[in-house]
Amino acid sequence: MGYKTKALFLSASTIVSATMASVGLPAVAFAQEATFVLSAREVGAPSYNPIKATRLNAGNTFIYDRMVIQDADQSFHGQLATSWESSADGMSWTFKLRPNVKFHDGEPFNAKTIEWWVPKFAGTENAFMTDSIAKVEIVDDLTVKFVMKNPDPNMLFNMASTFMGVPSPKAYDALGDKYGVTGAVGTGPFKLESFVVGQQTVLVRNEAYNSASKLSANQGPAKIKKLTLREIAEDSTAFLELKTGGVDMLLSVPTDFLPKLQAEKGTKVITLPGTEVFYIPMNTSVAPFTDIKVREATAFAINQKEILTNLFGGVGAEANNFLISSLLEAKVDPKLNISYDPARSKKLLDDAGWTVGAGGIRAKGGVPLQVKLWTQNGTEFKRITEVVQAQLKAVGIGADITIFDAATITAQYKKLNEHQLAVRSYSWGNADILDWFFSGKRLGHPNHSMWNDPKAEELNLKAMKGSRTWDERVANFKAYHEYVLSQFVFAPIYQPVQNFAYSEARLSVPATIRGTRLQGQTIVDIEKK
């Protein structure tokens, strides 16, 4: 697998460094080392296994290449694939693969890799990415054909997903369940040196890197030799680390921190269009949220404008449904969009039999309308959750806040009936996120709403597998989205932009960031000063 070779290489590097120091030569390597802080919501991602993991951090795009990647204008560009075409009936896709690419362990990337890779998704949480592929046929060493079960107009988006990073078959099979934790081997610009869940990841440059896409100006190895990705749950702590020189870049900056960062001399802030939505899932399997009137009342108690204005200074946008507003599937019947309406909320609670009691909290049959409101570590989550708590109380719903770390909260959701409400966010640029969070096949996590509705399942199936063209897919997902909205299984809150910050004294970053996010295609262009 190359691990012995890797160990020897590291040992040799240590010896060389020591020798340079002993003879007084400059330690050039240190000038090529950088430290980035991962997003607070990525803290605790348990693995670098893109096939099986349901939570990944940005480091995956540094370790792995994908078949294609997506630019901000929604166009697709080859990475491990150089070209592709779909048959007229949508029942096959043919991909030409990049030649002379090797994995970090020295194994070749070729058509056999893809033949091995695609079936690995079967039975995993991410199986929907490849469900439409019946089989992979090898045309030649650098050409593969996907024979489809059904047309999939979303194929290229799936191939561009971070969950579609291609691992080394040899390393993956050898490590088994430990893959992604004790080792992770891709073809990307960085190799995994070490990984401690919840603390940090150390990456070293792949000196043989030759599979950059056209979204990267640098077509060779990354300019940074060694990269440490730190996990810091508290945004205020991450800000202080950047300010004092402990880190070089923050890969995510909460909007409410922008004024502080912009006031810091020598700190540069980059803003990209957002792909994220904050929302409140409601556990429809436990009282009082088994009652659609209570769910509807909860949804209309949330004052999105107040949160946007007071917490985020008007930066970003209100969320009024489940999808980012740039998607066509977000253009639903305006009557179904959810916006603050306290009068409607109070009337619904009255109609459901919940009357105002002591301290303004409603009760029915002597039982107060007091619910559990969960959130996870991170300044942004905490502040939004506190405001949501106050907004719910204003209509007579009491909420007790519990804060979990990211790993613990996932385990709690999987207990199915422990949670009632939560403040969460997701980052995704495609309507199939509806399937991820509302499919009856994923109750508990990631379907935190515990929603299993026959009509919804029918609409979901049609959207996911019954669309022959892109226009059909948009129409089918729009219909599914509208039904989800009509059942009030969540409350939308806020759509942030993407903010990044770095030290101008320590890093040189491209003026234009290509892609939908700051990922591997940009990291190869960043230089340590």
Contents of the next structure:
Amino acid sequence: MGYKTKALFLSASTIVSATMASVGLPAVAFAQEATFVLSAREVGAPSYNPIKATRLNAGNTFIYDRMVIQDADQSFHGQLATSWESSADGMSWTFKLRPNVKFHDGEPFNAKTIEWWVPKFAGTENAFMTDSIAKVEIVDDLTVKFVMKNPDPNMLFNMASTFMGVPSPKAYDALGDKYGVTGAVGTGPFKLESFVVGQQTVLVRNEAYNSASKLSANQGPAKIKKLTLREIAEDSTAFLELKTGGVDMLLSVPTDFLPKLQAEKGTKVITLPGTEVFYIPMNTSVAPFTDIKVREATAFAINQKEILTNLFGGVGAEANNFLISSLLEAKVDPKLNISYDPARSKKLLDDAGWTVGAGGIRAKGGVPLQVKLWTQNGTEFKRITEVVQAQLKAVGIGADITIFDAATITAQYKKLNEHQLAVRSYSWGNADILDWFFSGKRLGHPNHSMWNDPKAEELNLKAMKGSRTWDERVANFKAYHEYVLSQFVFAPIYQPVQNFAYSEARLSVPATIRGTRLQGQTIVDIEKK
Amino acid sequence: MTTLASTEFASSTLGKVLLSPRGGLSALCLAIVIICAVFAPLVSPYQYDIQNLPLANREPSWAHWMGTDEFGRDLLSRIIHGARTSLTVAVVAIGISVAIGMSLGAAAGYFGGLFDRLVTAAVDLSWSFPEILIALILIAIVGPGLGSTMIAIGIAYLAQFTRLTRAQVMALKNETYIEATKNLGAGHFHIIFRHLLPNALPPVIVAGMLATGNAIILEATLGFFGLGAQPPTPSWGGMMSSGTAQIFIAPWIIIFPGLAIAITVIAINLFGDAIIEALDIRNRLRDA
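Pass me the form predicted together with the partner chain as well; I've looked at the form predicted on its own already.
All chains and molecules follow, beginning with the one already shown.
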């Protein structure tokens, strides 16, 4: 291409660009598009099927509305339901539904939807959230009554769960097993345009959106027209993308990057109370963790304070039991909390017959105390795991680390007896997470501890189904939690806070984030500058 | 006497390699890396796996010449031990490739026929995939770890040695001395291992040398993905991978292992070039 041709081409391009910019078309289109990066822990979530999935990313709450949502002060607010009431004996719940709501495929949302939706949970991993409902009765087109098998004081929390997004019955039934992967249809502020697992999700604005809750200032369609959710496992890459303008918001910021981001001009960091706990499940069905003394020794070998101070700069909190500390069920008998005690750990191993051998690794009958320590991709997981490996070695437990991607590790857990220790985290704001991870009904995954104890099952049943009031439920779950702690089936590590970061130059975000997390109710208020 | 010995050394292949500027310099670099790898526990100032979290991410100083990593471990000690990991993986993997590749290539070239077509088809098929893809598939099957990395890299580089040896053997098997050996009643095994392979060896040595550099890069790549040596065993790729998370806080964690990889691979390539020149192998390779 000669100089004259190049000059002509450039001039023409410039004129065309300037003309288009002056009429404003591309400027508007670009201004309404935004790109967010999902949390590294959500990378690889395989589906947007809220009924069947056990892992969902934040985009789920952008596609689906729930009956109710929970605010940061733990109060509940209507989204697809406008009001609700429970009978005096707790044996029925009546929900009034929002009128004139349509799914993204044009289908109406009404009482028939709920009658179809609730039974769909039967037989799925998420069935525990609707187990207490015997049947759904249609009172009128916009009123449903849940007839209960037993009182469920946790009903509203369950209805507010991210797994309680209501899908379109027509689309759900039509897509079958492909639902959530090739298509996902809700009533939420965004429609799913495309989804590539592990890479990105493209959402477009639902122009007909009219079911925002009171937690959103904007009661109409979202301000952002097109939203891309990218999945980036490496925190530094995500940080670089934000810094260089490749993305507008990070839905999770590791504590390491906080000082750097806070010092970054034009970048704003928001911090919310955490709902996450890092912990180590111990496979109680394989040696040496069949021995409670070895489990107890492992739990007391973990130096939570060292991890909090040195890996996370003191941001967050030590985890000393299984639940986030804001829950009442976390206030257990202090004697049962698990805190670093290397002397106790070493004594327990001595008592169990594991004596210090070559290289500081203990052995018993010539067999070294060498165990498998699994973790998954992601900076925080890998860092915590390496520190845990060193802390275990300090008391004489050798640990071989294996790093898996999120999908593979779940498949490995399902083999039941392949794993011994793992560094994991969960994010949940309710004590029923104890049922999820320690119920004998879910051995392997998500009961990675493979714990199947009759007394625990009894306490679990009482907590899950035998509580008539909220206070009774708290007491029952506290008793279950205390028993879980006394059996040392896991070791607690760390409770992070939730950090988000966005470009102030490119986004306008509400000063106060309503809800327990940054979800759909906030996204509708976010505007591209 | 000394002058005669010096002249002999200078005219020998090794002399030609070591006395050339790039050969000498690269040999010096490689010697340092090999000494570090072999005597790692003796030459490293600290234990590579001892964490000291309060000293995490310290910049280079007199106490820690290359600084410390995110766990407060001495980076220089980890790079020295990382040399052991990288070289062991590369040398064993290429050893596997050379041993299996030469045997297959020699048999295919010598016997020809259906066996040759099968080997050639398999080699051509694997040749069409990038080495990293083959290695990733194999590790996905076997599982991550040092042993599986060696096997994966070994198999990934198998094709080039098979092809090279086959071509050499096909060119050599019609030589008069091979015909003479056959007429004297020598068996196939004797002909292949006593006469053909020794003559096919020089180009394979050079190719092996150059492949070792590539194998180090492949090992580092797999380590970067967390598929190579598992923590706390240091590998240069794994160190770079963990360094990416600290790039804005402690850039030295990623820079020094990167430099180690670059210097080692450049040295291996320069040394390989020097050997090629000394043996005049380009012409032989072209003929083959």
